[in-house]
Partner chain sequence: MKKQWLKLFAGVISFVLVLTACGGAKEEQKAADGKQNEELPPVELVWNFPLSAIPQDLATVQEAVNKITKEKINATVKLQAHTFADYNQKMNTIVASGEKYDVAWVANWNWDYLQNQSKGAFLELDDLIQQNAPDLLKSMPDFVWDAAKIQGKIYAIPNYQTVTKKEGFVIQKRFADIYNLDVSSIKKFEDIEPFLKQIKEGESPDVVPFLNDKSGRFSLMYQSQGLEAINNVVGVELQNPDKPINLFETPQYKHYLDVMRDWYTKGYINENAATLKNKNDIIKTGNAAVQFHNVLKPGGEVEAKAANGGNDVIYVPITDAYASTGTVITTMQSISKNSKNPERAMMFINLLNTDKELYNAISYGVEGKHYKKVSDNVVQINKDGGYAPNANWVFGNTFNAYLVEGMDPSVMEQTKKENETAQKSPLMGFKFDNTPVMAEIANLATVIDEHLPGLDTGTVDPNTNLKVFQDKLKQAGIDKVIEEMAKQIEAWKQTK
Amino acid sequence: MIKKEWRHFKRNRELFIMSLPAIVYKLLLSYLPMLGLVIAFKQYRYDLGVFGSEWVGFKNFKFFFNSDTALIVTRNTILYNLAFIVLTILIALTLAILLNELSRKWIKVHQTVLFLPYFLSWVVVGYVVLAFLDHKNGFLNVILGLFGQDAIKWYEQAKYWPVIIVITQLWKSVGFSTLIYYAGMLSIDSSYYEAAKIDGANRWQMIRKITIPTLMPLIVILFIIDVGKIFRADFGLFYFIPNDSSFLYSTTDVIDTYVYRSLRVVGDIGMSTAIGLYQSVVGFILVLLANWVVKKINSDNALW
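Requested chain, on its own and in the form predicted on its own:
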């Protein structure tokens, strides 16, 4: 067994050497920090260190699950991520199909317009949203004033924010998914479409019978990955876009922002580590479950 692996390594040593920086990166930033998970089960004290701190078992987990807002932030985290997953797949796939129908003359322009927001930080996007929603000089309130309507205090009314959060997330990230699907479309053998044209198929029939089925393995892979992150929210989105307004916590507070504020106020590292472990374990279980369901439906589309 060892000799077989060594021969395999020698045959592919160039590839292993090229992947070495990525392996070191993952080892240092992803696997080595896992040793700190023991803090989740301890009452961490800086003067005693990780191994000298008192062992408290699941006490840090109880802090979160016994809190009044645990159900609210868990609900918000799951529902927002479900909305992001479903809408991103539908919108990105639609935009990718439309990109595929464009002439090569304009494709670069549309790709740039779609992909540019992805590179903006949430701090910058937060100011863009503020320019629209500011109570006094926001673009939307100026428009409402022109029609004789009263200005809306967007940062004090929680009912508007599920829509605002979803729109902002889609505007920033849907371009990245679009380009992934578009790249997948470019790999489809053109002979399929040529044969369909000969048989008299129209554009919609070719999309429904060729493009979408061919992209289905890619769609499923991205779906499974996103399901694994369903208990983790984008901290920047939910912290900077609502401007950390306490009026909006009922609809914008998620697990990550709740843990951050708890850590900032209480300073309990053990509790924040416990919630991070909880999110990771649940995410891992969901990935396994989603892959199992996909494998039952169509084993060819499963990750393993």
The other form holds:
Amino acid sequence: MIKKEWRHFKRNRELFIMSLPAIVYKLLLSYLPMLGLVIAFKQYRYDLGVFGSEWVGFKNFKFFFNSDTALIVTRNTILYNLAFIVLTILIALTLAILLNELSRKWIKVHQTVLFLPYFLSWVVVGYVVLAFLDHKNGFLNVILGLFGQDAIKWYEQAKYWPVIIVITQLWKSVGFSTLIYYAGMLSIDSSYYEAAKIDGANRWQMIRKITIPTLMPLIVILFIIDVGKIFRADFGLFYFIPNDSSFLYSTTDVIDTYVYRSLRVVGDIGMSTAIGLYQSVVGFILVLLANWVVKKINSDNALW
Amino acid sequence: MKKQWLKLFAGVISFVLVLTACGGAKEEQKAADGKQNEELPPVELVWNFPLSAIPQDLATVQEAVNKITKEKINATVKLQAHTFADYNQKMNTIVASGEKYDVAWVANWNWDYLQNQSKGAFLELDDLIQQNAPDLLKSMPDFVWDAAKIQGKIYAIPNYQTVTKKEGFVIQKRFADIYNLDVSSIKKFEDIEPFLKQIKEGESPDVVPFLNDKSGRFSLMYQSQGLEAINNVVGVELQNPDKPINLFETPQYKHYLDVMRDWYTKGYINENAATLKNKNDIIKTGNAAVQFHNVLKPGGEVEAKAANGGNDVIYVPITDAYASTGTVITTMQSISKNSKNPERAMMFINLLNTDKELYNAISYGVEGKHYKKVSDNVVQINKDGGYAPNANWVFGNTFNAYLVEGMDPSVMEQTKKENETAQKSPLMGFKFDNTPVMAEIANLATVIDEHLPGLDTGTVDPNTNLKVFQDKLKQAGIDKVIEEMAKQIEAWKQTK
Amino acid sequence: MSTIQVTINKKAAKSSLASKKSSWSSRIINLFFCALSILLIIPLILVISISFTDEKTLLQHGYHLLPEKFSLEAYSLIFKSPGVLLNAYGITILVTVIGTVIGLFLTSLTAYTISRKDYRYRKPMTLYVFFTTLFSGGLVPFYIMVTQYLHLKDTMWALIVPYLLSPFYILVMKGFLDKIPLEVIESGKIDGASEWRIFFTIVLPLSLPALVTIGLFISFQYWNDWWLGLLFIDDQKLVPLQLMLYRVMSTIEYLSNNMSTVNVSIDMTQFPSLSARMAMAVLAAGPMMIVFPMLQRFFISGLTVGSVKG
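Switch from the form predicted on its own to the form predicted together with the partner chain and print that structure.
Now the complete complex, all chains and molecules, led by this one.
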């Protein structure tokens, strides 16, 4: 048994050595630090250290699950992430396919522009959004005024924010995914298309039968990664874009911002670690589930 | 292959060991006791403190500081400056990871003194002070020391400066002149209303009669309302300081909300108040006609002028100077529990508070390069010199500082006098340890975040919304916090 | 090796979907993208405009797409002490270059092994990598590892090492490499080439667009990062550009949120005005906006696998 495995190992030795840097790297920078997760179950005291501190069971989780807000922020987090996942895949794929239809010099221009928002930090984007939505001087209210409409206090009306948040997120990040899909398309062997053309396929058919199936593994990978993060939210987006306005929490507060605001006063590592662990565990379960579903549909595309 | 695993295993074990040991240095403290008069071996101290921005030329100042400390206590000091915004995060990480440092600045508004003490970050200082810094005790009034104590022990040395507060209005002088504001008529915060009306009617819409922002003004007027806050939700009536109460259920709060609502609907308050974070953007334009403030200190009008876009302002106080725990522990130095040289660290803190030369070096930098002397005790700061922290209070006893050109020389005397004569809080020295009710405190924080900005700025109607707010506070467990606090106040009174 | 013919074939790549006869459909698409571009670019123009606007006008009249009152003050303020800024640029560039080169190499190496369908430990390895996107031990243990074990505090490597192998990029790279047909590799093996040789001479050249894409992403991550600097850098000579920007922004945010009730005096007039903050954002993002289009020709000139003989 061991001998057989050893034989296998020898055959895979070279590839194993190639993956060794990653194994060691991840061990050092990811897996060993994971030992710190025990803090989630401890009343962490600096002078006692991680392992010397007192065990407190699930007490550190209590503040989150006790409050009825937990439900709202969890709902917000999941709904936003679902919207991001679906819309990003749809829009980025569409844009990538359209880009692929264009001539070279235009691709360059469009692609650059698509990607530009990615360079601004959320804080700066926050100012940009404010420029649009400010009650007194904001562009949108100026435009509304031109049409004889009343100005809207955007930062006090929670109902508009799901749309604003989604647009902002897509604006900033869709270029990133588009680039990935576009690069994926570049490596599709052009002989496939030529063969299809000889068979008399039209463009739509080629997209459906060649482009999307070849991109499928990539789509699945991005999808599964996103599923794993469905309980996490981009703090910068949800904190700086709504400007932490108290009127908007019902639709803009997500787990990460909620925990941040809860712990601003008590600042306890145990409590923040606890919520991080909760997000991880749920994410992990969902990823296993997603991978299982993908495997059922097409085992080639599954991650493991 | 086996070797690899062994290595990994060894790595894991040693990492675990460090996690265990981190922060666990307990023994070193004793070792050096009684070495006072012997030759001091050279040591290097590390000092963490925050500033508005990290000065470019910190290295030169460090050199100058070290020249003095080397000579006096045979120690060199590494100056580790952080920004105010990063400080909390940085220090939490440093302390939690058990990284070595010796001295760190601490306060009640940034990197919280109480919380970090309760988690075991600081060394107890009473003996160290007795042995290494006897002069220090005399350099500040007793109540300042009382304020710094946690359960009877000192864990940080206050940087002595203004330790009082005084509530009142900051008013643009030009409007006060135009409308002949009679400042003597203003005794309560409501008394300003006629003036706000005049401004609203007489000035351009760009002018904000009464500036408010999302943190509200109620937390600035506890004293004039006969209250004292212990944390952001619970406080006491000054008449009855043994009984903690929910600040948001007091009649004073209700009254405040009614007045704010009235002002808001009349247009005296800036419309964006409930979402306004950075009120300085408005103050800078000089258009904030009236502001309410809780620290009207001697000489403050001069500082405020610059912040108000160069417009003169006048102070109209409505209370006398008042000192409480919270007004004292706004800037302090602590010593790390992990410090290898606590007594030398104490000597260094002592020097910061008693040695004028050292203190001015760290406050103003190097003469000729970062400032020049105008007269014996007055300096002119070179703004482009690469070192102008403009925050004496971070470093030590501010009464040892040179005056900056343009400052009224009598300000220091006035401040000192105000410190000594100020009315003292009946709860001076009481600290609330929130460890037993952390979950409740966390939940209360988010309830306040959600409801306070709308209510406190008058943006929403208190008649319908105050009740909701109070109910949510109840749900979040405020009663448990009050109960715990009553218990701790009782215990504290026993030890006094 | 001669059995593999890699053709760099611009035409072929271009023809991928359509052998473009600038038809009406492509014109419509073009128009669509132009409209989209305008929508995307307006906010950026706004940021640039704010950076050139006089502060007082800004505070009183809000933001406009064209500066209401033109002013260079924000930039002259920043460039008053250019040494610090230039030093920060230097650090950021150095970190970005070194980090991208090493990171790209390690990422593609790792991704390659888990993309090989015949690699026995492919699935466990994929899970091993993926798991780290989900779980992390939190800040403190990570900090202990980097400062007390790897001893990287206050070195440039602290800005580089933690981002060398992002599981996200490894997995995306794997997605790209999945498309390399196993036969190409097999034929290399038959020629007696070692795995390393196959990786360097066949796999890497075949995946140039993928390498450029991932390389770009890695370089953006380095370029945009302030977090590692905040954690690990106290030495002012090693402060990267984005950390400078971040510090200014966060300090203003912090002080305006926290200072109202405390009796310490902080001179708020010292802080950079809104226009100065935007100017810094422009200066921080600017260089990448120029580099990006330059690298793009690698995308356009796609690569195709020629015939596999043998």
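For clarity, every value in this text was computed on a predicted model and none was experimentally measured. Whichever C-alpha set is largest while still superposing within 1.5 Å between the two forms counts as the rigid core. Positions refer to the first chain, counted from 1.
Does Ser67 count as moved between these two forms, where moved means a C-alpha shift of 2 angstroms or more after fitting the rigid core?
-> Ser67 C-alpha, core-superposed: shift of less than 2 Å.
Cα of Tyr31 displaced 2 Å or more between these two forms, core superposed?
-> Yes; Tyr31 is a residue whose C-alpha shifts (by 2 Å or more) between these two forms when the cores are overlaid.
When the two forms are laid on each other by their rigid core, does Phe238 show a Cα shift of 2 Å or more between these two forms?
-> No, the C-alpha moves less than 2 Å.
Shift in Å of the Ile269 Cα between these two forms [rigid core superposition] | With the cores aligned, its C-alpha sits 2.8 Å away.
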